[in-house]
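Listed next as structure tokens is one chain, alone, in the form predicted on its own.
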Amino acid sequence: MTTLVTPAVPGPGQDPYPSLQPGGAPSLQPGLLPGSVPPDVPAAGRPRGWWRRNAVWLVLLPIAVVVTTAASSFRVWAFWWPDGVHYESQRVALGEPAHLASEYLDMGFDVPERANTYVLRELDATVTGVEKVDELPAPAYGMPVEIPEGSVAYEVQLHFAAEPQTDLSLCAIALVSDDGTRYGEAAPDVLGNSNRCLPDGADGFVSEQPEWDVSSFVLVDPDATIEQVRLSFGGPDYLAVELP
């Protein structure tokens, strides 16, 4: 005789898994292993602090800030330093020549060929004498000018020698005191000439002989003892002429 058994059915109220605790893991998923973690759930883990989440960040920082000061350094060098008068490039004796070269931007104002091309500027310049003078004198146009009271003039004697249509433009010439006071680089100068380095009543601001003899006045403080005399023509560097 054959005996059927029939699996008992939990009774109502009766728990069908004893074996779990009350607030205990579900079923596992089919695979997996008691105590493993489904792979869609997370790890839970130690969150990464500040400084190890921005570390790649902290080491490049550094260098981010050289880089940045080097840029900058150049810039205020690019502009500071073709601005101003304040590179001797040569230093002679009162009558002694220099020969002096430089290459410039020309505008192409006075010689439209050459617009908005570099040129090579090259002359011969001498000072020949330095004397202080009692009165000016009367300028290429205008009236008389008097010596300002507080003030002393001197008289810059200079000699040139270059090809015609050369470009002197910015020409400076200024004296320079024993405390480093520089006087008449301002243009034009106290008689009103636009440029210092050709003779009065040039047209334009190029050479148009090729030899010349220009002077050039400037007011000092009474009471200052001149020792240099600068020569340049937009800077950075100028010519240094000792005197005795």
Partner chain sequence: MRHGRRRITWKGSLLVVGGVVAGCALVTTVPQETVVETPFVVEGAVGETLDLTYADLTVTEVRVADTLESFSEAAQAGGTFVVVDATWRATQGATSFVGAEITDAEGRTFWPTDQAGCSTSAKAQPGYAWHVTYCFDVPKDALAGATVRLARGGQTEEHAGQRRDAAGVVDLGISAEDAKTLWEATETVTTESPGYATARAEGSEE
Second form
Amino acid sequence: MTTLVTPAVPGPGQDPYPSLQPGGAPSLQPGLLPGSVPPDVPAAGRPRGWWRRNAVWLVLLPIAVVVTTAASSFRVWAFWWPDGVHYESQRVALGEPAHLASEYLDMGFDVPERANTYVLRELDATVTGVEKVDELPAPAYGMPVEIPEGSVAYEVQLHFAAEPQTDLSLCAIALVSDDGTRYGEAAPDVLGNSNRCLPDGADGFVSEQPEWDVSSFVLVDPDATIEQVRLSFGGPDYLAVELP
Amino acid sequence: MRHGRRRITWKGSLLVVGGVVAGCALVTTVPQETVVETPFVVEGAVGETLDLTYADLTVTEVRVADTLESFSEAAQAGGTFVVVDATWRATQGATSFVGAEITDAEGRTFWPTDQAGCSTSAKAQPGYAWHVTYCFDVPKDALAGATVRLARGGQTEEHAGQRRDAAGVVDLGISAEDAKTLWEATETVTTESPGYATARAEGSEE
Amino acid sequence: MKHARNGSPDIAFRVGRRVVSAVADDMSTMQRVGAGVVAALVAVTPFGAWSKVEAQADPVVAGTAIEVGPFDLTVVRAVKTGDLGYLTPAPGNHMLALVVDVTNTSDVPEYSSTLGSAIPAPRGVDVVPQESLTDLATNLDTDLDTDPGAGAGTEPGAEPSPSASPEDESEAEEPELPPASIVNVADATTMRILNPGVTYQVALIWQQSDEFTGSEIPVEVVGLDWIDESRLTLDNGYWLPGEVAFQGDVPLKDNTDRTPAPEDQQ
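Switching forms now, from the form predicted on its own to the form predicted in complex with its partner chain, please provide the structure.
Whole complex next, starting from this chain.
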């Protein structure tokens, strides 16, 4: 006995009628008389597995994951990244000058012609000394300030060089201790000075001289070990100055 | 993909219904609020220093007053003012302390007033202790057993600002008898503006 | 995709059509119209279609306590005066103060602005309207053009009777009246927080034109509805001003010739 139907094109390595037993009578589909041809011949080829059938989606899945993550993470760069100081752009030793250059949007408060333009802030900064002091100098405005009980005061000395009219607003000089505590990061400082990067009593937020020195005072816990000075202008990047 | 009309099968329906039931059961049995929202409450008493990780908090003194006076304004209590003196010592970086709330024995809550030089919030940096005076206008029956809750996160919208963050809760130490005498006393407190905390003598200096 | 979509909505639709056709098939047109109307009435019921019928404002009587949202309040009196603490009327105006005893009966503090939203400015009695944003913009513009020294805030009050102008220009649009400044009568300080269980006597203060000479002001108290979660904004837990719940005329005392604030005449 031979088979009743011979496939015109045999499937690759696969019998299209697995139910046909070689050398035996073909088992028929229900309702078919022996000898008749099944009306709807299923397409030849091996039934594709789940992975094959969904291959396109499987390829698209990792792409979709990447796209959705990127879409929902816009807050990281839109809100978190520009707000705060969290990127160490440079690290120098005490006394070593650092060249800082960063762009910011000028509001034109001090130099009206720069209003609403992006300006490159370029300056050389050197932290020349960090010392514990026993008393605070008289502030430019207001009553003298005593070092409060349970605190010690540090004087941070800096030297700046920049073209006059360089905007130094949002200047922050923070002392970082070995446990990561950031002392004095917010303005105004202990003497009520709202811009630490300009000489005491300067009005406005732009530099006037090509070079100048600044002394900034910070209150610190008595048992803290200061390891680093951080200089920043609103972030997100900051200059780290390692203390010996 | 299968072609033709898709059948609604018992198996499929059971799977869907079972999945929904399982999800509901999970949501109701696992207390999500306590996991997601509960602040880390640090409890203490007046005079004790509480470690809130981001700051050390000390409630230094609790007073009552009918009248509060500052150099610019005098405020009269509708009930009585509970005047809470506290010091904040930030331990991580510059911090705003926004939360200030009194809870009475019944669970009612009271917020501070900004009248007469009283503070409703504070800002401080590490390296020093910062003294703040909070004033709460409360009724007589709120005094006994009241606690004050101070934190960097705000208490509005069911303590939303304090979720998964530390909050200090300090028992004001007012007993029922204390409450009576405190209520009857007609004190005037001259408020101090916030400033560096010193080992101050009793009362106010200025 | 196509197969996934016509799962259950299809079934719901077919079942719905079956039901409708089974009910409507042997109905006359009139019956169908009647059934349609009944169905529509049933459908609008959950959306508060009938609540307006019962919304009937109760009277406001000076000295009688009413309950509004979290507050128990009693209108004490209405007074017109000159200066009131730090509040000074613009020339041609005086201060209108509605003195109210208020207790927050809830368990949580309320902002005084919630109380302010429950008692809007009396209408039709020449309360100086709020400067609209467009007015403000024109004010700023003219200020910039002419002299920046003149205060933008006080100027519009002094302009030729601002309360009369709305009637001239448009009859349909009523000017928006400002929310009250809320002051504690006991010490003339601004109230910001109303703590639970504490009773305050507060004054709700507006500026009123001197042109008003009546002896009564109409007071409306708006009901406050607690919104657990707003379906629109998803904001949760606040009091939403609703319909006018109480209204009445309160006699107006004239204290304009006296300088002291109303607190000394208890």
